[in-house]
Each structure stands twice: as structure tokens, then as C-alpha cells.
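Only one chain comes next, encoded as C-alpha cells, the form predicted alone.
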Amino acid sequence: MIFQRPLTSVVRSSAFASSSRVTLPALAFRRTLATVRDAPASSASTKAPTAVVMMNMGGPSTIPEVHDFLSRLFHDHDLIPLPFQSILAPVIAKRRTPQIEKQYTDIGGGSPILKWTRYQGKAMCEMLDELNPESAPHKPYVAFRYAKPLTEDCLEEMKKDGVKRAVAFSQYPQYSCSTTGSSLNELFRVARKDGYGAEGTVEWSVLDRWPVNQGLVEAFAQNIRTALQAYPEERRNDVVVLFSAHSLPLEIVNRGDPYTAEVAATVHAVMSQLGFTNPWRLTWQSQVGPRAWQGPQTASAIEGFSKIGKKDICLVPIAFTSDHIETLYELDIEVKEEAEKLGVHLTRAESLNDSPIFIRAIADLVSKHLKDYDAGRIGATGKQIQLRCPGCTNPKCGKTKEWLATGGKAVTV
């Protein structure tokens, strides 16, 4: 693993430049990143860690976990608003379980999202210990919304470690009330219920969105460059770069949720980084149920392009920071099979997973956040998260945001 060596030696070496997935000039990129300092010689092993809580949807690591994962997912009104939710959710989860179990079986017996989140978190915190010795040691904690480790598991581990300072770090680069918002609502709910983390016992700050972060953009761009090498040089610049993000019900979009705009911002930043060398479109995937969702759907777009003679397409999962079922099954199996029937030469840019550019990016992102917070340059939350959607109908949102703005102190509910 690259990050087993001291960070200072990694940065000075050609490890990034020699990677098969990294071709940018290392020095040019390095100048934009935080300066790395040698770790202090003294040990901080007796000090409670600064927690970096990596929040995401999660996924079942094993087949027996699938039903509980689906049950939690369909019970979440923030993500999938259903009429008579408490009645319909268990019925839908039970009916879908056999089908989804088969899909997870087809990708190896479970979701790899926990493996990749832990890998990214460990590498990030090793960097943070050198970048920010004043807040070291740093420890990653995982808080998944629908699969273990759940938010309550995360807080229990933090309590055992004596954590007093934590950053709630959304692993959704683009904010949505249905994803990051739901995870933060759950954090507030569980912290209040369990009596740890909600009334000043932990000092919280929030990294709730980072759609145009430079390192994130470059990590996506580098993986696209690599994927485009699969096409003959004479056709390469005509390949359609087809970005795919998890869709949202239009009911959520139309009440003012910022997700679609922020995904579009990421896409534009990536294409700008690539120099707009290729035609591109943004599409949406993973629609569930009969309600209207944001479109066009990814599979439908590929079919449409094939009809107008566009048979070279490179898929880019733009709203995910690692592989899971939406990439490994929906894109790599379902969508690819349909594309082959249409005679489309379909490739996919690799997910961020173990990208050294991405891991360095999130380390720098958290490093700057911690320094700016400690220096008083920023508050516990940014301005965007405090602005509720104009059509918001969820009273939980307001209380959660009020609590987060205090840094985790007690609020009246």
C-alpha cells in the first residue's frame, strides 16, 4: 500500500506520478495542496482522538444483511417518500429482498463500500496526523445510514474512545436532503436518544458538501483519461462521456433540493479539467417505484445515443466515492448488457476507491476545515446547510440544522 510509508516520503517520491492511473505533473498538482509537515516525535496515544465521521448510505456486507438494509432504506421518508410508509416499507422490503440478494451475490456476496470507506478513512487520517499535529491523533469512524456500522454503532465506538471533538464528514460530495440531510438528521436523533454527542459532550463541525473540490475533480478527470485509452486514437475525442448519478424523486427536486445543481457543478468542473475534449451528458440512475424521478435515465440515454449513431460511450459514476451495487451491478452488468445488445462500445471510468489523488484530496479538505475552524475563520456549519429548501416540509431539518450550528450543544426540541 502506498500509504504505509511516511507521508513526507510519499509526497517527495514519484509514487503518484508512476501510478497507472496518474499522469498529471506531480509538482503542478502538489502546489495546490496543503503543506505536509513531519509528524511530532512525541506520542499522542493517550490523547482522545479527533473523530472524522464518514457518513454514507452504506450497503450490506453479506447476503443475510440485505433484508435489514432494504427495510431501513424504505422506511426513510427523507430518501423515499411513500404514502403510508410504515405499512408499505416492510412489504416492499420483503418483496425485493430475493431479487436484491441475487444482485449482491452476482457482485461477490456483498457490498464493498465498507471496505473502501475504511481504507480511505485510514489513509486519510494517517495523512491528517502529519498535516495537523495539533489535533492528532485522528481516527476515522463510519456511520452508515442503512447498513452496519450504523450511526448508533459509530457513536458507541466514539464514546468508548472518549471523543470530544468530531467532524461529520459527508461522503456524498453533492448535498441532498435525502442523503446527507438524512444522515445528519439521524445523527441528531441517535445522539439525543443515547445521551452522548448531542448536548455538548462532543464538539461537532460539519463538512456537508464539496462538489467542486479540486482534488475530487482531478481524481475523476484522471480516471476518465485512463478509461478513454480503451478507444482507438482516431475515435477517442468523439467518445461520449456519460456521467451517471443516483436520481431523485422530482417531488424532492422541485421543493428546492440542491443536489441536481451540485452534481451538474461537479460534471462541469470535471469537463473543464479535461479541456472539454469530448461531448458529454449528465444522466440519472437507480429509479425506484412508480413516481416521477429526475431524468433522463442512464440506460435510456444510451439507447437514444445508439439510435443516432453514437456507439462509443464512457460511463462515469459522478456522485459516488467508491464502488457499490449501483456501479458493480447496475452499470457494469445491467446497463452494459443492454449496451452490448445495441452494439455500443461501453466502458466505465474506474471508481475512486483507492485513488491516491482522491485520498490526498479528502485529507487536505479535512485538514483545511480543522485549521479554519480552530482559527475561527469558519463556524460549525457552512451557510448553505443553514438555508432550508424553499419548499421544505420536514420539521426535523430545522432542528438538526439549529443543533449543528451550535457545534452540538443542547437545543430545545
Given for the second form:
There are 2 protein chains.
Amino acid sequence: MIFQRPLTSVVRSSAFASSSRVTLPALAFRRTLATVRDAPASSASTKAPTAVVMMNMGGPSTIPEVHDFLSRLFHDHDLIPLPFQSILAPVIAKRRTPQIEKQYTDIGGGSPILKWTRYQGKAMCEMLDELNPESAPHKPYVAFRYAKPLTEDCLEEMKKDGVKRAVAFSQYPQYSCSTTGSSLNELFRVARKDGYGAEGTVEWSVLDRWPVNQGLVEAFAQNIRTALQAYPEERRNDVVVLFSAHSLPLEIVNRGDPYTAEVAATVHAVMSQLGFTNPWRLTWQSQVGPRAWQGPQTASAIEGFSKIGKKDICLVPIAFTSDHIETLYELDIEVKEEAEKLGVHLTRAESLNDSPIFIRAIADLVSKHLKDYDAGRIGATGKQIQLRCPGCTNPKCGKTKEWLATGGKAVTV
Amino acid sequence: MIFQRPLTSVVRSSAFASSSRVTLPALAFRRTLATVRDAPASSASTKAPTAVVMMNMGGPSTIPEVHDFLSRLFHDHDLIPLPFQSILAPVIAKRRTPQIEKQYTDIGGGSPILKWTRYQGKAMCEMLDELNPESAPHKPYVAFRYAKPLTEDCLEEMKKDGVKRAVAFSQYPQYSCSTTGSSLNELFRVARKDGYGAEGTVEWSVLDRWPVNQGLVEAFAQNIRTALQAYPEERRNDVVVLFSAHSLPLEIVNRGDPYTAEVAATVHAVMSQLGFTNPWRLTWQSQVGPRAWQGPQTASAIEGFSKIGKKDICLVPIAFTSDHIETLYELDIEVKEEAEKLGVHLTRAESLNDSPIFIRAIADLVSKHLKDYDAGRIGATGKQIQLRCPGCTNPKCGKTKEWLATGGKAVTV
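Can you now output the form predicted in complex with another copy of the chain? The one shown was the form predicted alone.
Time for the whole complex; same chain goes first.
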């Protein structure tokens, strides 16, 4: 069951009794939680907060931010190792800006990822105050890799709040060196440069992966069940559930990056949660450039299925939790247009966004992490993140991991 | 828990009370079960048995069988689609025979896969007679794809026994078109050619994949725990658990073959069962020929780990259940030799072979399958096997799947 720990009956009955989130008005949900936590929050308000740092790639919230977003992205050697990166990155970023600006315009003028992350973080921390009064108050911080608020903005806010204890919480459920790894490398770099956040000023612990977290899996399953309702009952169980995750260059896969295997684990857990009611496949999207990427590709798979007469397909973005350009533009506009030409009845499971099952899941995840850490059942990092890839070519990773393993205390790495 | 259904206290206390199979003499285990089932077995002995057909690739039991094994393998268009296959296959088989004969000589004169399959099948069916008296007696049959007993031998034996109900039980826990798919295509081909087994003479149902079966996962976990005992306690939890599965050409992965994702699901379930005590990676072995294969490669990963100072590595074959040439020769001789040169302390978790946890797992799996089928909760096949790969290039697969979906009744496909 996903609700493993007790919450007060008020919260449970109002926000979580229903298995379908569409019956729950988001506002009522927030108001109820606020009422519940009034007392502990005020009594704890003089303490510096326990920080929950939500790390993600981020996206430009407005069109004028697109260029800087792309520029940071192409400068990230952990993500895209280019030769002469400092010269090439600005050129590529500038050249791609108009096209990407148009894509963000088409989805409403910017990425909603900051809006959703703030929403999730606030609701999660309200629950945490109730679940973990011993570490309350909890405050969400956002550290995006390529858009504001950046890691430096996050650390500045934490410093102002006097934070001494923080959880680095990757918002990527599955770990890749090019996503979570890059965010953690950036945290180490900025903290060491600015002083605050490194050298023991903050006690860090890391939640680096949670691919089969029970609440995450149920939240995905619930959104798939809802999406499948769009098909007539007699065809519903034959709809292809097509999981789609951002692909990875094979060069990174072959180094031993754990991402593809962890995405596959999520997919199997979700299908298991659904009782294997439908056929499914895992495919990969967003390949760019001349390199070979992990396949099969999402768009080709849809074309292939249409050729063998499978025309009912429900897409499920499985490696991001919030909507962003890859769901709202690539899947909902580009892929959908192609599918319509092929006569495919394509739907998409909603991203987790404001799913109360998802928000309860991340609250439970962080709650357990804090309790396990405080009780000494876990250390600052897990065993898996300590293991560098067998083909690792990035010495930064090793240093970051050593630093994190000491809870951010190490000064010599 | 893995033991979901009750068995008599005699069996439970003697064979399964211990979590470690090394404490259980195999002979005592078999004798106990035989005693338990004497009564139901004799009363049911006039009925034709319910067949449990254990499908696998097989291996040559003796050196003189190597050539025919290779010849069948290179003739299998579902596994290796060669141009001019009927001309090329004999040439390649003949050329490779001496080298492969030497490998089988080095592991003791043949593959133990038939021995283990027979052992597992016998013990499984003895349990099934007790778990499912309504469908007793149960009899194990072996249908290997490239070695004796072949599908035709299996069907001939079934015919002689008057079998009318059979479970096609893939011994590959994870489904690939080139393994389980090839075996099922062969079943359809031979049954249709010989008459018996097709056109409703046998009522078939299919157990085509079971990658995260709880007993399977616990059996793997148990063998890993045992293997890790070889390391001193202070280093034990830092040993890299290196799962290794037979690789697949990327051409097949890119068609949408579900194998790699299902192997990853097994790996995650096993690590979860172990409580994520150790760092781990999933790598792929046995690549041959000029094509690109799914990586990273097992041998390269060991080399890479040794370079970054990770010298304690425990190999875990995760996509086969019994020992065969890929474990006994490739891992235990070839890979081990290379690892020793690198100063790596390499161990290997035992294959499941005679693991009583594993045998109880497959008995439970088939038991539930039979009960669910008889109660109408499942059909002849699951939803997933019905979905051909989006890039499928093998029309045989579609026909086989149509035939299996009718429980082997269809005559027009």
C-alpha cells in the first residue's frame, strides 16, 4: 500500500481517500493541509528549516529565458561533452534559440516545470511538517541545472534562511550521470566556490534515485488508468501502453550509466501495479545529433505499431514527473501530428504534476529518508551512487561522490 | 513472502524451513516429497498427465552432439537471420565446431542444462501434484531448441502419454523474440507439421515471462548472499554485484524486443530483495560477430572497474536459470582469467540449478497459472505476448501468437 505512515484523519479523509485525483480540488487540498499544520509550524518557526532541495534540469519560464537556458545546457560538459566547448556552446545555443523559442511559444509561452516544482515542494513540506515534527519546519528549495532558480540562487536562499541540514532530492526518479549526476556535480562546484554549502556548513544527505517508489508507481498507474478511459471499453485492454523516456547516447549507456535499466524497472513496476492489463513497450525519445542513441525510438515505434494494425496507443512519459517541453511539445504536438496522419488514436497519460498520490509519495520518501538518516540506518548517500561507472570519463563525478559521502563535510577532495 | 500457498508441514519443515539451500541435501529433499505425494499420485495414475513443457535453448550433453547443436543454432532464422541461411549455416557450424567442442570439453564434456532441467521439472511436478490435485498428475517434458530432446521429441512423448492439456513454460524468465519467441515458433511449426499438438489436440496455455517472480528473485538474492560470504566482512558490502545477461544485437533491441527491459526489471527486484546492500550494475555478455550489441559488455566493465580501484566483483548470471556454456566457460574460465590478470577478486553467484527456493518458485508459478486458467481469470496467453514488436520483421511471430491465443485450437492461421 502506498500510504504507509499515519497522517491525521483530516488529511487522509480529505486529500487521499479517493483513488482518483480528478475528484480533488487542489485548493481544498492545500487549505486542509495548512489548517492541520498551523500549530506545529508556528511553534517551530524560530528554528532554521530543514531544506529539501529539489534538483532538476528546469526549463525557461518565459521566452526571453530560452537563450540562457540553451547556453547553460550546451556548456554542460557532464551532459554534452563537446570539443572546444566554451567556443562551440554559445554558437550552437544562439543558432538553436529561435526554433526552441517557437516551441516554448507553442506550449503557452514557457515551461511549467518551475510552477509544478514549487507546487509539489510546498505541498510536500506541509506534509513533512506533520509526518516529521522532529525535523520541522521543512522548506522546499529549487535548484535547476539550466534555468532559474539555479544552484547559486538556491544556496543563497538557504544561506539567508540559516539552513544547516539539507536533503539533495533529485527530481529524476531514475539516475543518470548526465542528469542527477550533473546536478550533484554542480552543487559541489557552487558550494565549494561560494563556501556556504560546502566544508560542513550544511549537513547534506542525498536522495539520488527512487525508480520503483511505491507511491510514484501508483501515481503513474493512476494516470494511465485515467487516460485509458478515453478508449471504448471493448478496446480498452488492447491499447498499447507506450512508455517513453528521454533517450541517452549509447556512448553513455556503454560507460555503464544506470539510467536505462532503472527506467525499465519503473516500467515493469507500473505494469505490475496495473495488473498487466494491457500490452506495453518501453521506447526512447528526444534523440538529437549524429550520435547513436538507445532505441527503439518512440516515434518509430508508433509508426511500426500502426503498420501492424495497432492503432490505439497511450503514451506515458516515465522519466520526468512534471510537464516540460518534451511532453508538451514533442509528444503532444510533434508526435501526435505524425500519429494522426497514420490513423493512430494516440492519447497521453498526464504527467504527475499536481497528482496528490505523487505528492504524498515524495513526502513519504523524504520522511522515511530523514527518519532513517537520523536513526543511523542510512548514511549521507546510498551504496549505488558511490559506484562510479566502469567506463567513467569524468573525474568530477568521483570527487562529488566522495564529498557527498561525507555529508558535505570533506574539505580535501 | 515467497511461500504463498500452504504445503503439508512435512514438506515445509524439511525442505523449505531453511533460507539457505546449502543445508539441504538434495536427496533427502526428493525423498520427502516422494513420500508426501504417494497417495494422490497413485490414485491419479490412470489419468493422462497435465504436461509442463520446459522450453529452453538447450546445449549438447556430450561432445559428439556439439556439431548438430551448432548447426540447428545457425539454421534458426528467428535467432540469427543470415542471408542464404541454408547454405551458410552448415559452413559456419562446421567451422566453429572444433572450438566449441574444446569449450565443452573444458567444462567437463558437455552442457549440464538437460540434467538441471530434468531435475527441476521432476521436483516441480512432484510439488504440483500436491499443490494442484485437481490437475494431477503433472509431468515435466523438455523441449530444447537446439539440442536433444527437441520439440519433436517432446511432442512424441506427450502423444504417447495421451496428453490433452499442456503449459508451454519458457525457462527464460525474460522474454526475447530470439529465445522464447523462437521456441514458440518452433512449437507451432512442429505441431502443425505432425498434426499432434496443433488443431486442438492439445489445449495449450503459455507461461512466457516471469522476470520479477518473487521466488525467482529470492532465489537469485539467496545465491548472491552466499557468494558475498567469500569476501571479508569489512569489504563485503562494497563488493560490486555485477549482473550479466546474454546480450542482444541492437538491431533486435531497436525493433522493440522486450528482453533488455525485462532483464533490468529482474535486476532491480533482486537488489530490492537484498535491501540495496551493495553497489551494482547490469552488463551484457556473449557478443559475437560484427554487429552492434547492447552494452556495456561484462568483460569491459570488469576492466573499467579495476581501473577505478573496484577490485571486488561478484558476477551474477541473471537471464539463465541453469548453468551452461556461458556461465561455466565464458564467465568461469575466460572472464575469470582476465579478471585475475587485473588483480580483481572475482566470484560468481551460483546458477539456480537445484536451488530449492527456485524449484518452489517455478512450482508456485505453474500452480497459480493452472488455477487462474481453470478459473477463467487468465486466458491461454497474456496481453503482452500478443503484442508484436513495433519493428517486427518476422511474420511467423504473428501466426504463432494468433495460434497460441486460441489455446492451440486455431486451424486457419
